[in-house]
Number of protein chains: 2
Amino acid sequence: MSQRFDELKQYLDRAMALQAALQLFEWDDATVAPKGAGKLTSNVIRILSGEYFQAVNNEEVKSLVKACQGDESLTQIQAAQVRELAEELEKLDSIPKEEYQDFAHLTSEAVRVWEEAKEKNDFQLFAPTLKQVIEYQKKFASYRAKDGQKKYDVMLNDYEPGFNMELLDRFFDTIKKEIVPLLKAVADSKVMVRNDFLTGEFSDDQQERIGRFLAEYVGFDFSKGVMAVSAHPFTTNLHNKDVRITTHYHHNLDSSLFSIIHETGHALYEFGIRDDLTQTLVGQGASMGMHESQSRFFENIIGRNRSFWIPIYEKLQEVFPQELSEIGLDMFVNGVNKAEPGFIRTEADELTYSLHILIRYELEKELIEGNLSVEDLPQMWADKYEEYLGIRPENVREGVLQDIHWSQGSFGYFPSYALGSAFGAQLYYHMKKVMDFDGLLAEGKLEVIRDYLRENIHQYGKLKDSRTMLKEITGEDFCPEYYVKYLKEKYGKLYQLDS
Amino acid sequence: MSQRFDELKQYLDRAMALQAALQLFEWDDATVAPKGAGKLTSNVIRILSGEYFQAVNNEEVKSLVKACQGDESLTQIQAAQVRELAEELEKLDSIPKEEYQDFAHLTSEAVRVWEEAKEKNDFQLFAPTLKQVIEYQKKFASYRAKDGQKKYDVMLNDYEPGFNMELLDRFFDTIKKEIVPLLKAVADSKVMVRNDFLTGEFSDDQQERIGRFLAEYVGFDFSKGVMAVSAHPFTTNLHNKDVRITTHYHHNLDSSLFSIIHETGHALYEFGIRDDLTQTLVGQGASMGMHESQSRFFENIIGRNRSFWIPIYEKLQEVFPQELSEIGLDMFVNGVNKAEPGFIRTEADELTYSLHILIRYELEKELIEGNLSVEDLPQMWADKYEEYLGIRPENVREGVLQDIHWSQGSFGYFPSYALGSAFGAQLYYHMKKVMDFDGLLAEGKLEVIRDYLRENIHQYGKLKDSRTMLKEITGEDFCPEYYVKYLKEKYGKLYQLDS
């Protein structure tokens, strides 16, 4: 037993409790809080955030961390917590406190400015603020860069430890080379995929009924979880015994169905984290990309797989007899896989999704490392959509202003979405070797797949990074070719392309 | 501007934010949190409670409070905050920290023990723990007593500043002398009041529909408030722009109807607190009794008044055509006012309610100041129910174990419920002089009544105590005779008693 770690643990526990409170406020705000509460509740949140900052970032903690770093009596889990905390402290310490606070203030303003600009479809409203956000992030990255590290690499590493531009350039080059022509071939295909039956007057009650069924079927444990409604679906958790997902109910049925499966994928990760890790700094997903790998794995590789629907498609028809009794299983599965270029990332199908991310990656690199100016951003955005997806956004609301991320200062975050899909594909081809993947789906034995993922990924939290886990599980380093292979096989079959 | 107060304010703000977080956890636990979350979430709550304690109770705060107490540059609101904080500090300071923590631990255990004992209908399970709780509370009260103050007076003053046994003895003597015979007369009356139509298969959806209508009709502002479902109805708030009520839906319709009006009464108090007081130590109701006066005023004096239902009874019939279309307004109003002795306080009608409180007041006095031992409590409880209500509980679950309060260490709390009813009656007779009370109800002009209460009570928060407000509004000190008069008039009329 390390006495220093015990002292440090008091700070870690405070930080954990404050973090849980902040999570709860975020959940509450998105799901139930009254509209009028915002301003006064934000006072509360500002103070609690300050308390959190204070709990992890003070002289006492710094000296305890230093002492613990040399302490060989620490358990593996304790050492991992010290490592995470040390990284966080190093990050905060390299940035002058005043600049850090100014930036926090700027981004909270920036989100509001972005909302207004998006609402008014006016990029010029947002441009000056975005310029400032980028300047701060570049400055912070240069403070933090080690041994000639590039600024954008510093940012990427925050979301996906172990990844950098070199790896991602190779990844996105592969995508560009393979997916752009594949999408062209799909567009030229004579196969007409119907999905009109997915749009209609699906009642919220019915959508909720099938949504709860699906969540539970996929593995969501309602004794340790909650499902609610919010404007944008998300997953949050207080610990591994309290995991919460949200969805929304629209006129297109697939939106709620697949967002629920997606969020359940995130939720399974959180449920699966070991009891001795939850409520610690390492009791979270290994990385953004690994988290997205689980959600997108369940949403797409499982949820849009014909075998998945074999045992339960009748149930879906039962809930929507009017809308689906005439639609057969194959027509339904083909419909939810239809590929169509669109402007909005969050509504994209599996094939075009990676191109939305490719565009953002290229633009971020140009903004941070290259010479792209904020003024030229909307033009460049539109050019790239035209080049890769063959469509040109006519307004900034459906173009460069669609995502919240940049207003929050999140540069380097987008690649994780595509990485997640690619991790998932690599896992998929490996799992097909060690189990009868499609057979299990067809028999409704999802627990075998779930247990495998829990055993190999979920339980570890942040004890291992995503690249290490991939290597240990599949025997290979990260390999984007599996993702391309997956998309080619899937869409080649659906659109009857010659391969 | 006082620099010392500004320094103190940082601690006050932290305490406020932590308090808001704790409120939110409480709300969340009662309304949505998954069952399995309890144990881990209680870690979070324990830590946040400790942080709260630390924020208000430390040497820095003590010296700042001392400095502020002599500072004449403070505004009235600042001075009131300092006064509240000083009281809290004095209370905490007079109790050795170790004993305080032991007691906190004991009561958290005690609640669980009480739950089990109630479940198993076994008082002996709870008796040893209750004994300990009482010993602690007596000890704490003796630490805190000033100038020969009695221990139970110390406890009473915590919930109802300005009140003590002398005042309450007079109050409860009046109740005993007047209400016990009144209840006998009601029991002997030949008038049969029907309320069978209030029991049935009322669907949750319909109950919720009329519940939301009623809350809004009474004045609940859904842009700054939320209504949800929980096992026991309650009201909570984060500040005056976020006020939340709950209800439950049972087979007896009046339960949800009147619990919603009751909680809306509490909510109107919280909505009504001035913007410059909310999120401060004085931004709460003046006292427990004053808070209950508002909830019970709306529930009973307004909600069980025939005039209240004149504009809206048709709406109720519309929602429950099967159950109520044959029931006329008078039969409905009489039904919801039926007086019948029962064992359970929370289900009691307006007439018998005060006797439930009388019994608890007499028992608490005997436990704290007299010689009643915990062993003899169930017997004494049953004897008093027989004496005052004419019925004898056959088991402790419906007897001495029905309420949670004593397990939480809350002695001196019960009288506030009866005081609230009595405050309400005193206000009622005054308001009848300054406005056409029944006429306003009959015309659906509740805003006039609401504005009057906000103007005279709600807005002040804790700036004035309940006794002072009563005096300023009605021109009289607290006068329990109005309460007796109210019950005599109401039940005399309903049961056609000679007066």
Given for the second form:
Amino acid sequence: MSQRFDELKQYLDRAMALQAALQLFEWDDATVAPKGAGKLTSNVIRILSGEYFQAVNNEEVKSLVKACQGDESLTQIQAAQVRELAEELEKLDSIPKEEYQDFAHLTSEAVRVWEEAKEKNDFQLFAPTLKQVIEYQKKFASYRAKDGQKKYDVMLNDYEPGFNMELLDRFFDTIKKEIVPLLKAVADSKVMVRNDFLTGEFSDDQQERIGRFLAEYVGFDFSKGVMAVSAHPFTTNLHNKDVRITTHYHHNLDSSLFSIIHETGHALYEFGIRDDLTQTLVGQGASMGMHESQSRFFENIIGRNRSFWIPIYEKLQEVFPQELSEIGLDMFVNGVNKAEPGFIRTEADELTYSLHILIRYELEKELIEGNLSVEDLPQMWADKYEEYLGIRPENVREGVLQDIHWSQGSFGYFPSYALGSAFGAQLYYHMKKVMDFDGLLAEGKLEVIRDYLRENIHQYGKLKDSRTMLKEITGEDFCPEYYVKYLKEKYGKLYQLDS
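With the form predicted together with a further copy of the same chain in hand, show me what the form predicted on its own looks like.
There are no partners or other molecules in what follows, just the one chain.
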């Protein structure tokens, strides 16, 4: 036993408790809190953020971390916690506490400003606040940057360690080179895919009924989790015995169906983290990209797979008899896989999705490292949508204001979505070699797939990084070609591109 680590653990426990409180406010604010609570809640968040800062960034913690780094008696989990705390300490130690608190307060307010601007379709309402958020993030990144390190690389590393602009440029160049022409080929195809039956007046009660069924069928444990409604679906975890997901109910049925499956994928990751890791600094996903690989794996590779619906499609028809009773399984599956450029990232099909991320990546780079001004964002956004997707947004609500991320200060987050899709495809091709993947889905045996992912990914939390996991599971380093292969096979078949 390490006495030094036991002393350090008291600070770690306090820090984790404060993080849990902040997460609860985030959950509450997005789900059930009254709108009028916003400003006062932002003040509470500012104070709690300062308490967290002080709990981690103090001389006693620094001394204990230094002592523990040379302690060979630490267990693997203790050493990993010390590693993560040292990284967090290095990050916080470079930022003045007052600025850290002010930024937490700013982003809490910025979300509300963004919501109002989006509702009123007025970018100018949000622009001054966005400028402040960007300036803070650039300043913080400059505090933290190692010699010669770019500010945007600092931000990227927070979400996906080991993936800098050089590596991501190559990844997105592959996406641009392969997917843009594939989308054009699909658009030129003579094959007509119907999905009109997915749009209609679906009641919230119906959507909640099928949503709870799908969440449970995929593996959500309602004895350890909660499902609620929010404007933007998300997952919050306090520990592996308290995981919370949200969804939304729209006139597009597939939107609610697949947001549920997507968030359940995130939840399964959190449920699967080992008991000896949960509520510690390593008791969370290896990275945002690996987390997204699980949510998008369940949403798309599983959820949009015909075999997944074989055992349960009749249940869907039972809940929506008027809308789906005359729609056969094949027509439904083809419909939920239809490729069609649209403006909204969260509603995008698999083929166009990473082009939405490519656009955000290129804009973020220009905002942080280039000369793009906030005032020019709407124009540049629209230009890139026209270039890559062949469509141009008519307003900022369906354009530059559609995502919450920048109001939260989450610069560097977006690439994780595309990386997650690519990680998932690489895992999929490996899993097809070691199990009858489609057969298991057709028989409703999702537990075999869940167990494999839990055993190889979920249980480890942050003990391993994403690239290490990919190498250990598949025998290969990150290989985006699997993602391209997956999309070409899927959409080539659906749109008969080889015939």
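Numbering follows the first chain given and starts at 1. Just so you know, these numbers come straight off a predicted model, no measurement behind them. In this text, rigid core is short for the largest set of C-alphas that superpose within 1.5 Å between two forms.
When the rigid core is held fixed, the Cα atom of residue 75 travels less than 2 angstroms between these two forms.
In this overlay on the rigid core, residue 63 has a C-alpha that sits less than 2 Å away from its partner position between these two forms. Core-superposed comparison between these two forms: the Cα of residue 123 travels 2 Å or more. Its Cα shifted by 4.5 Å between these two forms, residue 110 is reported here after superposition on the rigid core.
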